[in-house]
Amino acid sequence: MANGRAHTWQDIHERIKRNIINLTWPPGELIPGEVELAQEYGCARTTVNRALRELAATGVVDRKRKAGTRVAKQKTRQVRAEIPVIRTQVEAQGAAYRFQLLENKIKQPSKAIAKTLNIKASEVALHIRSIHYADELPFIYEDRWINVKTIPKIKQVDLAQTSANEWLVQHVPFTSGEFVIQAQNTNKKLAMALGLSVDEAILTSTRTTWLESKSVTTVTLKYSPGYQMHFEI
């Protein structure tokens, strides 16, 4: 703390980024990890997370769950994307939003997303599906897997009054994500969700995010036709 203010993870964003501008650290240094930047600068891991996040994504490190973060050899542009909540991405239209919980249920994933969320098939995870509206028509469908074992307080949440989305983005971090976007054609119960057609094309994608070795969550949201999704680089 300086000066009796908690340091913010812009703090510590200039902070790390003056270290490697003047070489203490240099390209291809692999840097502290971010308990020990936290004991470092007196914060909060959550804190040092996201900093280097931002520096990831601007470039100037390059994170690898398992590796740890290393200063960029060369920097490079890259595609920007956050997750948002979807309930302000409606409510920034003008829209009304609400959502309908379909399903709320701790149950064994299929192997393919026992695998995704590297956990054992015979574990358990929890399986959540939604549906947004924006005005009362549908916006977004959602098919969620969270690792209770990474994230045991999601079962005590009320996720009937709280989108899955919206407290995970609010109350966890994450150190690393896949993220891949598809063109796909709607089946009869995604098209009877969403009020479409059979075959009809929407844009889909799915993300799964970790916090360092485990994973957080595994998500694929089904967008409702005219939807635009907007990066940075």
The other form holds:
Protein chains: 2
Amino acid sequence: MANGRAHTWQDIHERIKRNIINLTWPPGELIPGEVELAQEYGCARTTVNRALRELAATGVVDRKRKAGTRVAKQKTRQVRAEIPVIRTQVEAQGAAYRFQLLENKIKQPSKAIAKTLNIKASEVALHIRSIHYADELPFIYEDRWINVKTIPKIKQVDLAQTSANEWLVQHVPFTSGEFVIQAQNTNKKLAMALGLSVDEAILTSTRTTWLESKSVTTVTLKYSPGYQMHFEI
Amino acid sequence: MANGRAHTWQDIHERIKRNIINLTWPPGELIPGEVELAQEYGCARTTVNRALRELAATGVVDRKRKAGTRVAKQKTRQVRAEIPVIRTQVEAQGAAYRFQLLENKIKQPSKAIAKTLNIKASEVALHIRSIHYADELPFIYEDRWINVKTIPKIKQVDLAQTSANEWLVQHVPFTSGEFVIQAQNTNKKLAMALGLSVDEAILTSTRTTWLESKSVTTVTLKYSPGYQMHFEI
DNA sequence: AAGTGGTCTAGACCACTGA
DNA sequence: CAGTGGTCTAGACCACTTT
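Could the form predicted in complex with the DNA be shown next, to go alongside the form predicted on its own?
Full complex below, order starting with the chain above.
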């Protein structure tokens, strides 16, 4: 490790990244080809390839056949977050978790929901509303619709015992999903439910997931005021 | 392609993923080892390894030496988004972009900002405030502090021409960063600046970036009401 | 047409970690 | 200590793009 010869792809990865951070290779610059780097670093081309592939995956470089590898002219920055199950999130704060089921009924959804779930307006879906508490304080208000055609098993689950949030995450795989965040003012009904005053600013997230071409569920979570969502860059 | 033998890692990746979605291999299940899968699919172990590595990276499976590969019991869901430069974001909506520099001054920051930038309370930093417009409507209010010790070059940039947002993204690399989102009510000052009424709910994001152990910049963006931030799962 | 990245292979050795 | 994933190598062929 002390000498100059590095053989792991992580070492190569770091060397190249350092050259980019140093601005030895500034944005837009064409960096040496894989064979050349392999010679320079004294390793196989495959190893250099692995290092460069990781850098490309995180957007640090752009690669094109024949054109070569260039340091990316950052046009966007990627942000990422791990969204845990609500119970885990509450318990991670050292608070006691509890949730209360307000509604659990199969019925006809609004046109907007039917469209989101891609079901006919005449079809039914499972509507669930609940409040999640942290140390007996309202933390999140959940309004969820589940496509029972996709997930018929949900009807046999006791959703007063296990929250739909948790059961779905653990038992239902999905192939794609969307997650939208916005700020909203509390209305009278929500303010009452969460014990807030009207017109407070709260963060809301709407998540919709799909299994192949069939919708699974769409859920809107309304967080208590002051809630912060953290991401990594 | 028409026959059953697949040789690319993407094909192997998809076959395995399908077995997981099918619940052929339910959450928690131990799936066959790399050598076994390589035999079954008629390819090299390296290729299976590549496929499984991608699945592990996206959290679909958990891998441990000796213990083998298991289908992940999803405890978290990862969400991702590409955050573009503000100008690009506005122009992507088909709107005309313009920004107005409200302040551009080197001065002593508040204690909170000094702490965030990890500089002494007596040191100075560059304070920038501006408004970004979409079709002449206020879109984002920006409040930024730049660590001039880390980025001395910033002093030579005409920030009335090129927004700090854009210049930094294109010219300054970073090694890590944090991104925090929350909902806030507009105060009187902000309402005036953006032409809003008081107490409207707006989304704010605060981003802080680092170059090795030195802070680069911390910026708070306040989006106009109704703004939605989209993520992929 | 030629150059560069993308990937596959077969074999080898290493590094963890569970039994 | 033995089994499984993690990685490296050398060579080969392929696929995409730019020239």
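Since this is a predicted model, take the numbers as computed values, not measurements. Numbering follows the first chain given and starts at 1. What we label the rigid core is the largest C-alpha set whose atoms superpose within 1.5 Å from one form to the other.
In this overlay on the rigid core, Gln39 has a C-alpha that sits 2 Å or more away from its partner position between these two forms.
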